[in-house]
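Have a look below at one chain only, the form predicted on its own, in structure tokens format.
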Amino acid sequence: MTTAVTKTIFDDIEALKKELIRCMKCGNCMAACPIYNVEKKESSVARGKIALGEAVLSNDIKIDDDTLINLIFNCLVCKSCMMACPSGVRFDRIILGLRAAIAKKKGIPFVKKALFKLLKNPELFDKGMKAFAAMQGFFLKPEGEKKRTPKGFLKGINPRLDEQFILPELTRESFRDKVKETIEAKSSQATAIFFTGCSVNYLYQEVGDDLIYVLQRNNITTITPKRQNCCGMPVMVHGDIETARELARKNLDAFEKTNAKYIVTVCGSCGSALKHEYPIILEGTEHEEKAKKWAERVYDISTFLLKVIKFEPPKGKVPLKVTYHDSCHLKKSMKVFNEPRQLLKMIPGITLLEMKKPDACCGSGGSYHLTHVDTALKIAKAKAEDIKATAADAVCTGCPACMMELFEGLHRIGESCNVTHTVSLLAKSYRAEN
């Protein structure tokens, strides 16, 4: 039985109050933050959600007012503002806390609450993802290899759903499913668990071939466990908690059953859940212990190879002009943004082309870029004219959300630089040396 969570800022509003107070409402956030580079106003930025957090502390604005809902959601949650921050305020604690707070008095939307519910049932939620994917052809009309786009019918439900809006493939078989759980290495150097997160599961399966390949390139064990499920970063920044704690209790329980000695991710946003929210989220608990133990564990592939293991450097030539972008959490939460241009720059034939803005978000942001349309656009447009100036012919990227959010801005533009993963141009060249 779990024993009762310490009150964190997710349980008490009231432990906000040392991080509101850090705030020297200095603006420098302003020069940060996307979404006030779009909108220009102070509710937009971080300096603005803090005064309304100060606000709900001193009982002068209800914290199930619509009106501070919605600027309070109104947040990517990229961490861009931190990164400018001077006096170091973890803004990404308040606008969570906010969220946490909003949920509990008013409770969480109904559309979101089912969905969260799915999500806590991994076979369920496995079995309605792939009921949806054999039925994507009623929705989703086929836009080129292994692309969809909407029918007409969808854009009435959202203004984002138009003839240019493009999406993967949904697959009828998971990632895991295909996958042997366990992959020994001949001469294994290590054991490392791969976190292969809902994108690559469902979406991206050939980044989870890519990195499976990599690993084994370099004798690295691989585990890739059935009984992982999601990292639980989609409902936390959604306010629902302890959805999120049951998810992170389930995928510690499945760690533990392993040998591993790591954690492998392709993803900045479920690295920086396993690394740096799980150890909050179950501060008190009897998983804990689990937590911190594992946190240590969690790397980033690019790190991961070059950091951890003996890495084994590619020599098969991949003559490509590629720019890279950081996203957001793999660098600004996982502080990776070295390492994966080390590892391009080490592949032959790649020519790396740094963009003028390569940290600046690309507008996901999860479902933000489905709740925010007209702010998202301005933000993935704006990214993807700055890939266009380049003259790259692809794109790399830590993150599957971010290669969704890059390939339809990209798209929307009518530029066709192909949408990458870092690994997978390394198994790229690994495989070009036979």
The other form holds:
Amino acid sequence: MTTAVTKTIFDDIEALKKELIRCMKCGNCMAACPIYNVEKKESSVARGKIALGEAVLSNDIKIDDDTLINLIFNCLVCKSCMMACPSGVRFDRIILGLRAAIAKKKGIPFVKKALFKLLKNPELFDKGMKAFAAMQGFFLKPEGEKKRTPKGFLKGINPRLDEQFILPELTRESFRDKVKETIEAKSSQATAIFFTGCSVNYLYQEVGDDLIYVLQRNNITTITPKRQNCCGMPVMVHGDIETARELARKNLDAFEKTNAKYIVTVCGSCGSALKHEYPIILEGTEHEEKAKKWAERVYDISTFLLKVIKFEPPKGKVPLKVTYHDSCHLKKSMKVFNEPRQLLKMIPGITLLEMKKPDACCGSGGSYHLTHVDTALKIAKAKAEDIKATAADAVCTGCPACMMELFEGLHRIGESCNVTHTVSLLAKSYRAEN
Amino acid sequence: MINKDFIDKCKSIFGPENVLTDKAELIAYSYDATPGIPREIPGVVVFPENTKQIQELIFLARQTKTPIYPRGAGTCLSGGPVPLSKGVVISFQKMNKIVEIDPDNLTATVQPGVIIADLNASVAKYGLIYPPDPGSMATATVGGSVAENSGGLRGLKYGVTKHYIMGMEVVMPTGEVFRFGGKTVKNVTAYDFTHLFVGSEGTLGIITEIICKLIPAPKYRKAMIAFFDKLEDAGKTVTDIVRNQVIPATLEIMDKVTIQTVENYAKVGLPTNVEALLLIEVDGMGQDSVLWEAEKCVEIINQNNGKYRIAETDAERDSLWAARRAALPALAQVKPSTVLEDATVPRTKLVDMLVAIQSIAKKYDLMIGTFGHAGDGNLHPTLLVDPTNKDEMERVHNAVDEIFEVALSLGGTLSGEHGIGVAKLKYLQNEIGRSGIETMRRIKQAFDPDNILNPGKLVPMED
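So that was the form predicted on its own. Now I'd like the form predicted in complex with its partner chain, please.
Next comes the full complex, this chain leading.
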């Protein structure tokens, strides 16, 4: 096992100083922050949390102050504030750095406990969620955990898991167990690794099937390494930087065993972890070079199809009115927002109807929607109302975590709009060709 | 001062969910957008939902001599909402209802916490606008901008906040509720309290409801950008446009430092060898008059040796505006922090002011990018600083002193739109003189005999 030799912001809170100082407190983040929009409190928004970081560094408050811990974890890490910031403050680094410092001081189990203090019955929750939250990797061990259907565990555990709560059914066999590791294309134009992410592996397997189908149709040989893991983002956002590093190293080692030139993702969070987070968390370690090398090879499926390979436009008719939701990490981290829309417009029969604020966060934020139920539900319902207003038949997005949140939000306002992934609509069109 | 009893009473007035007392929460109310000013962590933060609660708080604060710091969204650039003692912050962020939109009387009645952009979005469906548009309008509240008399990009043609406030409800520092003004265009009853309270920076009373004036949204607009090799040519273009009876909605200037920084950062295709650029937008209700105004501007730009680009489509307009929007973000990238001033001079002194700022930058070895609202003489010299560099900060303070000195000597003012607050308090007498200071003190004492409302701001109570 290797350890970091340089002091990154995740290892030393003092390293945050140069990032904190760049915040002018102008307040532009307040217009962008989904949590501030609901709670209307300074501590909800980036600027307030930056002030808290400064106060920690100037010894005005301790990093293990109970209220401070709660406030620092009251963030979706959706990066919306970063899009609005005139100074280009890397708030994602700041919030994860502060969380890492809390985790270091108090220990990871404390952090999880502190978060779930907000819940009614923490022990039961932990038990039930182990399986259910596996797709978020929240409690995931690096090797992955066998899934169980969560039903029966959930009642009375979390205020969110009421009679309105709805979730796609968990699958018995994981996607990576099921799918052949290498699927050769007939006249292969390239070889790509499919980084499934936990959501596809455990929950939305059809998105994985559709991705492989779409890649096949475009003559791409697909490798889905059995040894890949959770991307690490879910543990990283809880400050567990060492587990994130371990997951990153294992994933990189799995990539190294292939001859692939590209990595394709169907999840904005996984994609941005591989592309933007790995080189930073592994800085100064022997995996740094590998992280950099593979970071350059990571593409969201939409970018991969349109900009990397020779793309065969689908011809089958899919008569649907579709609205597109921008996943925060796909748009705000990977900067992918044109390509999915371009793809949708290329599918015969699809009418793209833009909703109001398509890039407003859906309220998922990994486990945020379970730990901060009231705020998250308000965000999710507002999103659902925006979707409803378009009168679309389906809402399409580039991230399975968003799909889950949209699915539930729509259900809660009594809407029957379908939730789907861009790649599934593409596959649908290809399949309709004959 | 604030003790357990005070906090318990706050909780019974506002409800426990509307009172913040934990230190971590309070830290987040110890600042606004002004760098380098004194500040304190407040003792408690309350979120009122109605006027009566504020009245009760005033009684409590008077009894205990507790300072009150009213706060909108905290985007102020002069320290207006920043606590200077462990007093109570009234945050208006939850008192944010639009009470009424009256399209026939062209008014909107709002609670102070309404966000300016939200007000505009709500009146848009009637084809109306609320013109004051400070740079922070997506976040800033109507209440905060009324208290600060904020300006914006459209000041030259449409004026500033004070031109759009027709009346309000105020809780006086003595506890009475006072309503004045109204929906009528004409109203000369009593003193003009509306204009006294606009820009009073929370020192005279607590504004709890505001009647805003609305106007029809202009139907047509035309934007252009012009480049000049000489600062003097840009300055003359500004005055020539006005002399030729064209009043553009937007008439913005950027100096060479800003242009180069923007181009380096945003790559929007600006020539980096010019001394100044002007962004001009004319608007109006009739296509012909807007086109006539645009042609007139082009003619004047040509006469003054300028080169121009004119937007034919919305996309082209956006690309011209992109340069202006990038000004502050681009400058902010160069150094860790910025000091953004708003010294303002008569339009005819624009070039003198720009030249003076350049020589001040040279004298103190600082990088200063200047952009701003050329049409109304309101410039934003932006000093790029590293707050950890003590020597540099010293030079910054000296440079700022000198910028104000020059602005006043040119017949200008300390602040065009950011306010005095604490940031410019020490310069106040230089502009309004001894008699001005004494008058302000007497007004403050008459309204707020206990000096509990935003003490230490705007009015220097001691020499």
